[in-house]
Every structure is written in C-alpha cells, then in structure tokens.
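Let's start with one chain on its own, the form predicted on its own, as structure tokens.
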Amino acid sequence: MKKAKFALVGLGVMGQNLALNIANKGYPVVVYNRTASVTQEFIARLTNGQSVTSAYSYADLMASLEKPRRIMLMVKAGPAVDAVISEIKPYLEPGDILIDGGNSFFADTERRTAELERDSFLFIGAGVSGGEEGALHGPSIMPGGSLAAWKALQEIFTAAAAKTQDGEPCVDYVGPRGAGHYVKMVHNGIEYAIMQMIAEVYDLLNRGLSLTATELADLFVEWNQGELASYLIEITGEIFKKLDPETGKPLVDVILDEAEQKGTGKWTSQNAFDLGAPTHAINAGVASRILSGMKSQRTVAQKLIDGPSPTFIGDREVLLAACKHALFAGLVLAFTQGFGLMQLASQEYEYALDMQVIAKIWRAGCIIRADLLDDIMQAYGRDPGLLNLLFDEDFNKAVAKRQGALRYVLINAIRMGVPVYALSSALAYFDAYRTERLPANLTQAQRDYFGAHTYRRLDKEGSFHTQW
C-alpha cells in the first residue's frame, strides 16, 4: 500500500479542512484523532477519490507515513500540544518532522524546538490564518523553525496555501525557532486593532446617524470596492445583510455585545511592552474586548453615569466620507505598529524577519488580507531597512492626506459620547511619533523628584540629579 506523505493529528474543523486541502492537492494524507469516533465520522463523509486514510494509534500512524515523516498537530494551544508531543515522541525517528499548526505562544515554540532538536527531531511552528474556509481552500501559512524541515515541507505547503491574484503562494519560511508563531501572534494583534476600528465606525454611524443594517451593508459593500478592499470590510458588509430567522431582525442587532478573545491579542500587547514597542491601536483592541465583557457593569453604569447623547449635528455626507478616510488611516497605522513590533522582535530574538516576505504572505488567505498589503510589500521592497511605514513617502502622504478626516471623526465621536478607543489611539500614536519634543521631560523630572532617578540634559552629556 502506498504510504501517505503527510499526517494530520487533531480533527477539529480546521484540522479536517486542512487535511482535505492537502489531499485535494494530490498529497496522500493520513489522519488521527484521540477520539476514534471523530476519525470514523470524518472518513465516512469523504467522497471517492480523496486520498485520506485513517489511523487509530500512533504506531499505525507512523507505519502509514513515508520518511521523513511529516506530522502536523492541529490541537488546542497550550498543555495539549505538549501532551501530544510527549505521546508521539516514542514513535519518532531522527529526522522526522513535527509541525504545530495551532496558535501557540511563540516562547512555547522556542522551548519545544530546543527539546525536540536535542533528540534529533525537526520542529516547525506554523502560524495558519484563514479560518475554516481558508484551511480548506488555501490559508496563509507562516512557518518558522528548522530550515531543513521547511525544505521538506515546502512543496506541500506551497500547494495548500492561498494564492494571490498574481499567483504567488501565501507561504514562505519566516525564520528560526518561534518566528512563525511570533509573526502569527502579531497578525492576530493587528486583527484585533482593525476589527475594533471597524466596530467603532459602525457604532458611530449606527447610533450617531441612525443608519440601519441595510444602509450599513450597502456602505461597506461600496467601501470594499476601493482603497479599503479587504476581507474584514467584505465580511462586515455580509454580516449586516444577514437576518435572524427567528425574529426577522438583522442578526447583528440580536447578538450580545460581548467580544471574546483567545489570548493572541493580549500576548501581542504584553510582548510589545516587554520589547518597548508602541502598539497603541492593538492595545486598544485588546482593552476594548475586556471592557465589552463587563456587560452587567455597563448596564448599571448607563443608568448612573450621565454623558452626551449620540446625536450628530452637521452634514451626514461629510461624516460618512470622513469615516471612510479615517478608517483607512487607522488601518495603515495599525499595520505600521504591527510591523514596527516585528522589527524590534527580529533584532531581540535574532529572527531575521523579512518584512516584505511577511506582507506577501498576508496578501491572501489570512483574516487581515487587504489590498493595502500590496502597497506595504512594495514599500519594504523599495527599502528593506525601512524603520517605520510612515517614513515611506507613499504611506506618509496617504496618512497625512487623511488625518483631517480622522480628527473630524474623533471630534464628533467625542462630542456624542461614542467610544473610539482604537481610532483615537491610532491618532495619538501618529501625533506622538511625529513630535520631536514630547512632555516626557516633565515625567522624568517627576521621577527624579520623588525617586532620585536622575535625568539627562539637552545641552550636555551625562546623568544629573536635582535636590528639588
């Protein structure tokens, strides 16, 4: 019997779809799930011609694979990954390749890489983005770890990955050890920021201008035809069209206003603090989800705390146009902060990340895919050492041209009492970054006053302390 080229362990929806994707590209796949009935049900649903077989023990799984064995784990991040690795290790041989395709914390991937390589096994931490549909039809894949392992996987991953309009596969080797999962973590952080910005514009237009779901759907469909063209803008328009079959109301209007999170956005913010990277918009996206979870407190607060009424006074068409431009500026600044964080991490962790390659990988398949990423890729192509996207002439002009619209949107949102945490954080970053002299001189004077922390001067070298 011909042996499989690839194994998939963990048959949740993502695992099942990825197995089908790889098999449909002509690579025989063997699958395993801890619960045998899940494997049986999956195999029973297969159509003729799909080259997927099943294994019901790790011994059978290994016997079904050609060497070096390529085994991808699609299990819940955290202890479950370590548990599966420990179960599989006794059956591995030197040179076999394990791939963690979950949303693992990059530091865990660093540890696992070191542990497995000590035993002559190869390890890949692969960020996979695109959701269920992406896994089936072509995700964005961000593999990091052993370069030798990547070369053994490159053909399969290239076939399975999403393709851009120009035919480029959205996968490439990212860097050593935990680099792949690090890039995926930042991807998710940017995702938090963009989703929050879109939600803030929706809130402003819905409560401030009383736009209906139908009107919002038409607006987002229109926006998706221009500079805002992206997956998240596209699905937002689709969401507004959907009606609840039970009530007949727009489904978005009957969904509880609590946004959950799995931790990747929080990891991005925490790591940014560790590295000293300004990720204002990402942090706002994380904090906004936390505050959304305080539903019961917010219900009480609305009755007890006064504030302005969300009523817009002015030209509606002007605000609508401004929201479009403000959202584009916000997206640029969210990407700017994410790529800035990755540049710091690349130095700190010696990942040698290529920003142009990362932008290329994100152009299709992933959740934050957007036409904007073509421009980001070109910017890093013009200057691989670009310190900040705002130093690129095209992006500098793009944000500068729209900053007036962003300020107009924020002024009106503040007047109406509509929270715009991510958009205002993005503008605060922009204004702080373009300011040569910030009020940190006063902050440092305060630190010296109460803690004798010293300060540096503008006019001479050295550290100084004053008896205040």
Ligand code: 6PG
Given for the second form:
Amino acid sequence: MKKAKFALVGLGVMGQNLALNIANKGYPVVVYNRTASVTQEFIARLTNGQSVTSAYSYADLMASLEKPRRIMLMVKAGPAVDAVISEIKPYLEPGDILIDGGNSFFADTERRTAELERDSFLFIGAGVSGGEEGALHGPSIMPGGSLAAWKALQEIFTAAAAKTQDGEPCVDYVGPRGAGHYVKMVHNGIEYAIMQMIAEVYDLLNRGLSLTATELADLFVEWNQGELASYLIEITGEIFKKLDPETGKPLVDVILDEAEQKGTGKWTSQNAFDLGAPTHAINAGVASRILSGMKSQRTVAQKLIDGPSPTFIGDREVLLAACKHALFAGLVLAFTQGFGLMQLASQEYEYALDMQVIAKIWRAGCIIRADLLDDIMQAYGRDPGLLNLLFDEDFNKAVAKRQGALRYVLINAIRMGVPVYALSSALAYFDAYRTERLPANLTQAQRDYFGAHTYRRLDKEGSFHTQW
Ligand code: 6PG
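Next, report the structure of the form predicted in complex with the named molecule; the form predicted on its own has already been given.
The next block holds the full complex; its first chain is the one shown before.
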C-alpha cells in the first residue's frame, strides 16, 4: 500500500485540521490518537476521499510512513509532549523527524532536541499560529531545529502554510533548536499587548462615549479598512456584531470580564525580564489579564474606592480619530518591543534570528497578522541590523506624528479613570527610550545610600560610594 508522507499524532481540532490541510494539498497523511475512538470518528467524517489513513498503534503508524518519517505531534504543551516522545521513540529509526507543533516552552524544546539528536533522530519545534481556522486553511508556521529536517519538511509545510496576497508562504526556517518555539512565544506576547490595547480603546469608547456594540462594530470594520488592517481588529468588529441567542443582547456584553491565559504571554514577559529586554506593553498585557481575574475584589472595590466619572467631555469625532491613531502607534510600539526582545534573545541563545524572515512569515495566517507587518519586513530588509524599529525612518515618522493622538487618548482616559495600562506602557517605553537623561541617577543614589551598592559617574570611570 502507498506509504503516507506525513503523520499527525494528536487529534484535537488543531491536529485534525492540520491533517486535513496537508492531505488537501495532496500529501497522504496518516493519523493517530491515544484514544482510538477519536481517530475512528475523525476518519468516519472524512469526505471526498481525502488521503488520510489511520493507525491504532505506533508500530502501525511507523509501518505506514515513507522514510525519513515525518511525525508531527499536536498535543498539549508540557509533560504530555515528553510522554508521547518517550512512547514513540522506541519505534523511530535514525533520520526520522519528530515535529512538536504545540505551544511548547522553548527551553523544553532545547532539552528535547538534545535528547533526540543524541539518538540520531531529528527534532523540529514549530510554532503554529492561526487557531483552528488557520490550521485548516493555512497557519503561519515557525519551524526551528534541525536544518536537515526543515529541508525534508519544506515542501509540505510550504503547501500547508498561509499565503500572502502576493502568494508568499508564511513559513520559513527560523533557527536552531528552540528558536521556532521562542519566536512563537514572542508572537503570543505581542498578541497579548495588542489585545489589551484594543480592549482599552473599547473600554474608553464604550464607557466614555457610551458607544453601543453596533456602533463599535461599525467603527472597527471601518478601522480595518485602513492602517489598522489586521486580524485582531477584523475579528473585534465581528465580535461586536454577535448577538446572544439567549438574551438578544450583544454577546460581548454578557461575557464575564475575566481574561484567562494559557501562559505564553507570561513566558514572554518572564524571559524579557531574564534577558533585560524592555517589553512594557507585553508586560501590561499580562498584568492586565491578572487584574481582570480579580472580579470579586473589583466588585467590592468599586463600592469602596471613589474615582472620576468615565464620561468623556469633548469632541466625539476628535476622540474617535485619536483612538485610531493611538492604536496604530500602540501596535507599532508593541511590535517594536517584541522584535527588540527577539534580537536580544537571538544573541543570548545563538538563534541567528532573521527579523525580516519573522516579519515575512507573520504577514498571513497568524493571530497578529497585520498590514503593518509588510512595512516591518521592509524596514528590516532595508537594514537587517536595525537596532530598533523606531530608528527606521518610516516608523519613526509614523509614531512621531501619532504620539499627539496617543497622549490625547491617555490624558482623557486618565482624567476619566479608564485604565489604559498597555497603551500608557507603550508611551512610557517610547518616552523613556527617546530620553538620554533618565532619573535613574536618583535610583543609583538611593541604592548607594541604603545599600552601599555604589554608583558610576558621568564624568569619570569607576564605581563610587558616598557616606550620605
Ligand atoms: C495562535 C494563538 C494560540 C492560542 C493562544 C491563546 O497563535 O494561534 O496564540 O497559540 O489560541 O495561545 O492562548 P492564551 O490562553 O494564552 O490567550
């Protein structure tokens, strides 16, 4: 019987959709799931003779694959990945390729790579972004690990990946070992920042101007036609249109305001602190989700703690226009911080990350896809060693001419008592980064005063301590 070219292990919705995507591109796929009934039900639902076969044991799975075997795991990040690898390993032959397509922590991928390569197996840690729809119709794929394995996967992943309007596949080799999962982690950190900024603008317009869900839908649909064109802006417009079938109210109005998180954004902030990278807006995205989770305390606090009225006093059209420009500046600053972190990580972990390639494969398929990424790709194309996106002339101008709008939005939000942690963090990053003399001199003086931690001077080399 004709051997399958690709195996998919783990038939959650993402795994099923990826298997269908690859099969629909003409590559025979064999699927396996720990629970056989899940496999049976998936196979039973196949239509028009998709070239998907099933295996109910690892032995059968291996026997049905052409060599080198390409086996993609789509299982929950964490111990489950290790468990499946240890189950599969006895059946592998040197040169076989294991791919982890989950949101694994990059340090785990580093460990797994070392373990597997010791036995001459090849390992790819691939970030896969785009959710269930993306998995079926074309995700952004961020493969890292063995270059030889990438070469053996390139054709299939290129066929399966999302394509930009100019037909470019949103997949490319990202770098060695854990590089792919690292880049996916930062993708999610940027995702948190952007989602929080959108939420803050929603809050300001909903409470400040009493915009209804319908008015907000129209606004985000309009914004998605211009500089803010992006997946997250697009789905936000769709979300505001959705009515709750039970109450007839806008569904968003009946959703509990406690944001959950699986952890990838948190990992990004933790790693940024470890590496010493300023990721203000990403950190704000994580922290805002944490505070949103304190609903019961916030309900009590609202009664106990007074604040200003959130009603906006001013020209409605001015605020709406300012919000659009503020959001764009915020997005640029979120990407600036994310790319800055990846540049630092590339040196620290010797990933040799190419920022232009990363921007290129984020242009379609992934959750943070945005027209803006074309410009970021071009900026790094003009200068691969660009120290900071704000040093690119186009981005420098883009934020410079919108900083007034961002300040206007923040001034009003702060006056109205509407929390704008991510947007204000983005501006704080911008204002600190462009300031040569920060008040850290006082921090140094205080540290030396109470801890004799010494300080350096502007006018001469050395470390100094003062008996204050
Ligand atoms: C993607 C998404 C995906 C997942 C998020 C949500 O790129 O397709 O980011 O990875 O839906 O990680 O996770 P949170 O629970 O952390 O928001």
